[in-house]
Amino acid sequence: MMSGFMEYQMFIDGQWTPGLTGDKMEVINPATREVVATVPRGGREDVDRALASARASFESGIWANKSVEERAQVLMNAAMLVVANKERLAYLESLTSGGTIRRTTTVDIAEVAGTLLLTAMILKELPQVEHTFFSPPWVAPMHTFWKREPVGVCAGITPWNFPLILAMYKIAPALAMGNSIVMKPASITPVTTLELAKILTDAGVPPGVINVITGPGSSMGNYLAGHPEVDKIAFTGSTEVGRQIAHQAADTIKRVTLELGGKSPIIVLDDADMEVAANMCLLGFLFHSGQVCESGTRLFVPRRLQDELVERMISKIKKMVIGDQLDMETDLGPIASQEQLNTIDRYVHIGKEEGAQLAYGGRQLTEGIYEKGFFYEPTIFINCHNQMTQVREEIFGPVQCVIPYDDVEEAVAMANDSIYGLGGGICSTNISRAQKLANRLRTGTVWINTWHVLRPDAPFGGYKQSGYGRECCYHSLLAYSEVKHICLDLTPDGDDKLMNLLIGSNR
């Protein structure tokens, strides 16, 4: 396994370059608090030069003017390079984000490579030019068609939970449609996004088309979101910050994609297989130690089944291995930062104060192997109600709130009673019944008898305050393109042109 201290620079105009401020930020291993890397602490001047590089590359046409086949081939080259570098990428992703190495070597790398490959395939199938099929008799002979063109200079701002995957959800469609892009990864997990930029350049992306800057989101991210040189911004993060991004983007009418927070409901029906339900519910709120935007953290269960289901879940939790994320035997790794650990603990205390009954967990792990890291015990509250603070607000940690219900109509009403609408799920042995219920959930994704299945060939995004726009599949390519309508009048005689007759200019 790779180890050792790493020093990174920003990636601008196809080259590694130091930040203009000269300041550095430390990147740590959240399991040990050991500093494993440094990156530049950038400022506004770094944003300006990254955007200048992106703008110059876009206006030159060095990438935008390449054919669909050429761009698709570069994306496929990049996918192969991601696979060739999978051990290093997976290691760095686990080391800095706290994700288990078992997950990053399988799910994360496959998702990143798969997104590149599928984006290339969709690009080659997506009509770049479309012609009208309707010519009413009262319209003069015309040739009307429309074509897809790149938006221009794009910006992507990503969070710390899945740096590789969420960066590629923005980079792949932006590049596919001929745009240039500036990425600003989260301050605590910038390393793998920097690595991706080098891989894409090695795959054939020209200098300046992809740039990665590092620094605080509060300064650099806000400046990037409002910058007049940015034509489109894609942001993944909290709903609170998403609101700020939307306001900043409005001043220059930027195209915006927002993938924001969630408080996703799981509805266990009375006909559910309890073993399937227990596994689904644990996956829903413990994957990546609960640090997932669409985590299933509101569990609605028939009142008579609450104790049985929770007992099964607790029995399984007790067998899970919590510890070093770089160990293949580890099931749950550390929380990503001290700040997030504090947030989780605060919400757990709020839950206790508001009367939720603690069935399991509820404490930070601090002894032995956990002494130096950010570890929190899986936590289950039972007998909650839908108005409790820890039920309404996103915690972003391994905390499950169990809410008993008496009939399905009540469960659906409570599930939809949220400002969020990112994910949702139903557990049932009656698939027809589950599918009908899925249509009633106001969420962007609904899982039945599983959870967290995000596919590059299926759209992902939220309803309500979980954001707008979709990432993945052809929906993402449409979001990174403009549509230009071109209308050619074929009337040979200028005096006979219909539009001239309307204003009398043919007299």
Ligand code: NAP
Given for the second form:
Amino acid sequence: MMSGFMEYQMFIDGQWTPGLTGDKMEVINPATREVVATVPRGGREDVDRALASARASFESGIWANKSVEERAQVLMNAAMLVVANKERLAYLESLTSGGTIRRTTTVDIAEVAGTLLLTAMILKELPQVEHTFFSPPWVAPMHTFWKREPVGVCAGITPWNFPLILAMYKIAPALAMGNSIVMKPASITPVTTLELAKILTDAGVPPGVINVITGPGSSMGNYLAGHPEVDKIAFTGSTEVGRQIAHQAADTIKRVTLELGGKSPIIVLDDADMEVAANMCLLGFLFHSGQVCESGTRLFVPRRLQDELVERMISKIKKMVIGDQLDMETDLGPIASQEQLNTIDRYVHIGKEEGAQLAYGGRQLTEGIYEKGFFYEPTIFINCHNQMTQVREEIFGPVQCVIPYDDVEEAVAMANDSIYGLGGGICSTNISRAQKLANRLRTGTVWINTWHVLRPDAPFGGYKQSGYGRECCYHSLLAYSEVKHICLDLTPDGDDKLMNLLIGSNR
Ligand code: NAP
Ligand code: MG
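Switch over from the form predicted alone to the form predicted in complex with the named molecule, please.
Below is the whole assembly, all chains and molecules, this chain first.
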């Protein structure tokens, strides 16, 4: 489709802009390690420049003062442009992140365009001004109302697993509410976020309102997250970095949304349809080769059903196509980086050392078509218990830990015994039983007989150390706005009841 090497610049103030140092970072295809693009390796001066552009655009009112209808229209234009550029965006997303092209051309594009459209629709429905009718006897007649205003300059920092979707979860609500934003994508997958900025600009977002800078998180991201010019920060990534960002944000009381790690529990009940359970559990841990924050990676199954469920899962895994993410037939693509591959392998070794039994997989794929890329075999540990390291910590790879249980109360207690609380799920043919258990899981989302369904019209986020705040639906619009109460005395005069009461101004 498209090939050849691409040299990107940053996107600042509506223009492609070279980095100030001239240094570059290489972007590779994780299936082949081939360098497919370069982006500038930005530094502090680039952050300052992007924030200055965002601040100037915000203060000018060029976007913030547009009507709701005008902003909604630009978001809808952008949705159409995303669809028109579907092939290119999906190709670049797959090429650099390793996501399968079958998924990126369908799910990812629909989610990105859908988020823009839904956000525009919700924006138009959201009450812009609200009133109260209550008036206590000691105040003169007043008109009391409140309105939504943008927070100001926002910063979005995103990881490498779903670069387009996770960027849009931040950009769409920020723009809807009239903010300006600076995005810092992950260093290994910056390309599609840069492309999005250009598309949004072509759709009518004024210069400076959307900026994308590229560079290392540890230096540039860290400087951005602590910058006094940032009014709100939205971060998706590891709990470790999220915690650091929350600390930094405290100094200038930034608004913060954090979408962090997970170790989501699946509880299969004894009445489950085993075919549904096998599919749900495979989707839970193998979607995007397990590199998903809400992956279902602690599988609680009735002890007597463990073997049957695992056998079904293994026979399905054997038929899956693992390989080139750009091939429409591929089910599971590569791991995104050497670093992530090492992390997965390290946890698999820890699992073996701690006595978990390997039922399938457990190694890097290195031969033939796998020789140059970062591929890992789907891996299932059985007879785990909830205290093992590989069961407690986020692995972010295709590794399932099966924990047999004898009593469903015990399963619920173990499911909730985690620092994380992002996703959770129940597999059962008894919907009312599943619903009752769903109420008891301390997680931001519970799936019943399915997994990974995120929607632009439903809130997504975590309990506990999986983060705070919600992305998507009207919750995200609220998170990108301030509320201003305006209180107007309709009949001001020198003999004011309230002032007389409170300070004796009539003496
Ligand atoms: P990460 O370090 O949290 O990186 C996420 C984003 O934050 C990237 O854009 C990164 O930039 C940036 N960043 C890194 N350090 C920063 C800092 N000190 N201040 C501000 N920004 C910073 O995640 P990772 O290293 O890519 O992956 C590590 C683990 O995090 C994974 O194994 C997985 O467990 C978890 N993870 C979770 C999610 C999720 O969706 N919740 C996504 C990815 C990873 P650079 O790319 O330049 O480092
Ligand atoms: Mg990191």
